[in-house]
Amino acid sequence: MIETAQELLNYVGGKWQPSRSGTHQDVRNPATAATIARVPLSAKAEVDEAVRAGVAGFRQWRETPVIDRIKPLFKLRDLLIANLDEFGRTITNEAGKTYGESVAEMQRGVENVEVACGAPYMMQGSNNEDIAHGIDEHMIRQPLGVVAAITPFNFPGMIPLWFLPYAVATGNSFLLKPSEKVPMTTQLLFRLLEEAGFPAGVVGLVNGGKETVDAILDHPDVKAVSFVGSTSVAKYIYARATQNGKRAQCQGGAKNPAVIMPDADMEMSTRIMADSAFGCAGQRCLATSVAITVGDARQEFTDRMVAAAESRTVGYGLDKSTQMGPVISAESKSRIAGLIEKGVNQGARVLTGGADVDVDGFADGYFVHATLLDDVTPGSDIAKTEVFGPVLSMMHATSLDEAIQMVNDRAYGNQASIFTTSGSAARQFRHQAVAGNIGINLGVAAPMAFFPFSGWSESFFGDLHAQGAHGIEFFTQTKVVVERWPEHWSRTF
């Protein structure tokens, strides 16, 4: 019931405070469509609060030795272990994942801290004596000021991750506005982050909505934004903030194409596969959500994948024998079913599954069945459109060339995997497909902490990604120091 929902607070300046906006949203949890919670829809006043708290804090942080940055951090990492039982089950809950997925993102999101800690080697930076006769060069790397990260529903303990430790790590200060539809596991975060230790105003959380991200867009202080999102909001952020002076790293939506091979290991790829397309509802940047079939491999693969769609146990997240949940809302249902209608007046025909779902005792939940369509022409609109949610589309080719220029005929550039024994097919796929995150027999290909979340074309806006070296750059700028010291100087000393 809505009047026993927790009201969700902010965290600004070392403490939590609730909204003075007036206006909150519903939480609801995606299975049972009651309201679990409800978020605050922060006002202008309250970012400009947050930000000061931000730059406050910042002063003091900028100045605490890089080894003594990291010491919340080993004890965050610590904390999110600890707590991974609870973040599973509230991210299950306002997220509608199952509970192993819930913590298996947060597993990934430790990954992160733990790089991070390593900012102490990572942030260095470099030297050339004697340039010139008596002349020495440094180039250091200082913290930008207070910076900020927009969130996204579907990966709500990770994502913030993704950004949080490499901020904090290279003596920013760091404010997050999460997404709307999932704040309940930010606020177990902060929770977290408070215990870890922090300094006030180092790590800030405003809750809201639009309003609240275009405060942060347009305020002077922040200096770089980073986001996760559909392209259309990550072109929005990306323009306004970079007509603003900030940096800008905007990670966008996807289209991600799966080769599958006729010498393939069918029985491997349809399961890798499936996971791919269905894991999490196929609510992920990553999902691979077109399957292109190469000659002789398009009528065992589709049969293998159509028993695997349909043996596919749709239910709540706690439940152990689910292996997918709902999709995050009822708008998202509607939205997915009235693509997959869309692909079938287009030609497409659907093999198994859809949209019209019955759970026991979750009648009011938002569930799609895993749905498979096959004869999806290449210029369709379900081939071009990202889906996001459990649809995989089967499209099919006489030869690898032709596979690959399908591949590569989408807006987005995100993944691109392909399933083969050959090491020349793998090598041709690797060298001309068109993604920043290339699979090889790997239907997710995410990369590990220490590498860069690589995202080409309308799947990403900026020059800097997400994680490692990139996380350590986006958030520091170079300062070169030329200086000389001649020798008659000291001996007046």
Given for the second form:
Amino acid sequence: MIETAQELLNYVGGKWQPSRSGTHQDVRNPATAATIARVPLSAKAEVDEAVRAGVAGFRQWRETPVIDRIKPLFKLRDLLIANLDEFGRTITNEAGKTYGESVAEMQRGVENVEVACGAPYMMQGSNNEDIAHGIDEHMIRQPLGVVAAITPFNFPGMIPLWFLPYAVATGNSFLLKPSEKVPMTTQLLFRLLEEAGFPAGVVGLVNGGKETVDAILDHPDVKAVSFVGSTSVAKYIYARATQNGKRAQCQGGAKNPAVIMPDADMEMSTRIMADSAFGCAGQRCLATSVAITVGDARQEFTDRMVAAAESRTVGYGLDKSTQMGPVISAESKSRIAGLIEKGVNQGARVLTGGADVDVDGFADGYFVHATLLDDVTPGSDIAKTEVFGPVLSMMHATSLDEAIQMVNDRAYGNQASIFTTSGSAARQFRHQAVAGNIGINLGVAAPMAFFPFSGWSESFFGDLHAQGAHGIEFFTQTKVVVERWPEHWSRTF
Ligand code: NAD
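Alternate state requested, the form predicted in complex with nicotinamide-adenine-dinucleotide (NAD) (shown: the form predicted on its own):
All chains and molecules follow, beginning with the one already shown.
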């Protein structure tokens, strides 16, 4: 774990180097507000240097057989697992989540490395013999060149691994611009990538902010951009990258609803819902943020959720008793407090929680209580805005049809869940809910690495999603070969 406020480095052409930009930002531990590192905001010229190193690396890498390209990935997998504890501590110290949540996100990242090791099979093409007499047609997949990913603060270990393993396994060079709020996890990841033995230029790291991102979006040798973050930035990146002729897959924000039917198993449903709404302090793009109870579900669900929220221990993520860490920054905490206040001004009631939290020994931390708001009206700001904090808004419906209407009456489409013991209700919900990831008795319907992470609507801009077969397709272009050879042999024998 990096303990002092050291200056973080870029990794370019197989070498660690300081940025020459002269501009830096402090990285703070959200539990203490202490500065734990300084991240450089790299300039356009440094992006150019990293992309040129990527182009040089690509020339050899694309000529490397796929079976050899996955060998460093096998090694990376083992190194990631051997270093899970250090990842856990680093993520907790810079992102605030609990140690258990930090280790769990790395495990999801490792699974993407494991799936990408199937590239020799997954990137196979297809063919037909005799599409016309004596003519054969083949479709093969080839890499794009240098591809880049721009990632958010909330999963500093996992989200880069939604892209990197697939990109390099298919023969591309990969450049990462991590969130400037949580750049330390990436330093550790790249030390392991170096140890895993990727040739110079095949993987690169450029720290920075908007100027760095814009240099990536405008660079003619960056062929594809993967983005995960807020919707406004996702839209901006999608527009600028595609205008510059690049492929783009941009995952945005969310406002995930869950419907609780009267026949739901209430003990199980509230346990799962509390984890969904308050796990990672609500800073998951699959966090449930609106609960819609149907009919008689209201009273028991509300009572149980109040108890679950009030029993949640808030604190420093490395303390074993902590169940919920801080939110990422002072700005985030005051934005969340403002949204709660606005909700109350628009008619909601705070059943429990709020942003006034005293954690012993952590007076400066950015803590927010697990918060429940009742009587939230569908048109209010708190009902529509992504909170990205441990706040669950409650609304009530008289029927499943009405609840589904409320689910679909929103801009985002990342996830929607239903809690029920009725197969019929579950099936109707699965069919009608407008969201790309559906949870049935699940509060965080996170697709495994071998399924696409399928956000819809304002939660995704693009076509092919992250992970699995979509990753292989996104990072390759198809080439069709139609061929004929003179036939000096008899077709009848
Ligand atoms: P963010 O949009 O502020 O930042 C994401 C990345 O974009 C960072 O690397 C940042 O440096 C860069 N960036 C920020 N502003 C920019 C600008 N104006 N121009 C160019 N680049 C810019 O997001 P965040 O706060 O780090 O992450 C939280 C958001 O990410 C939430 O909205 C959450 O829902 C979303 N998220 C979505 C998914 C998903 O799969 N859909 C997954 C995780 C997080």
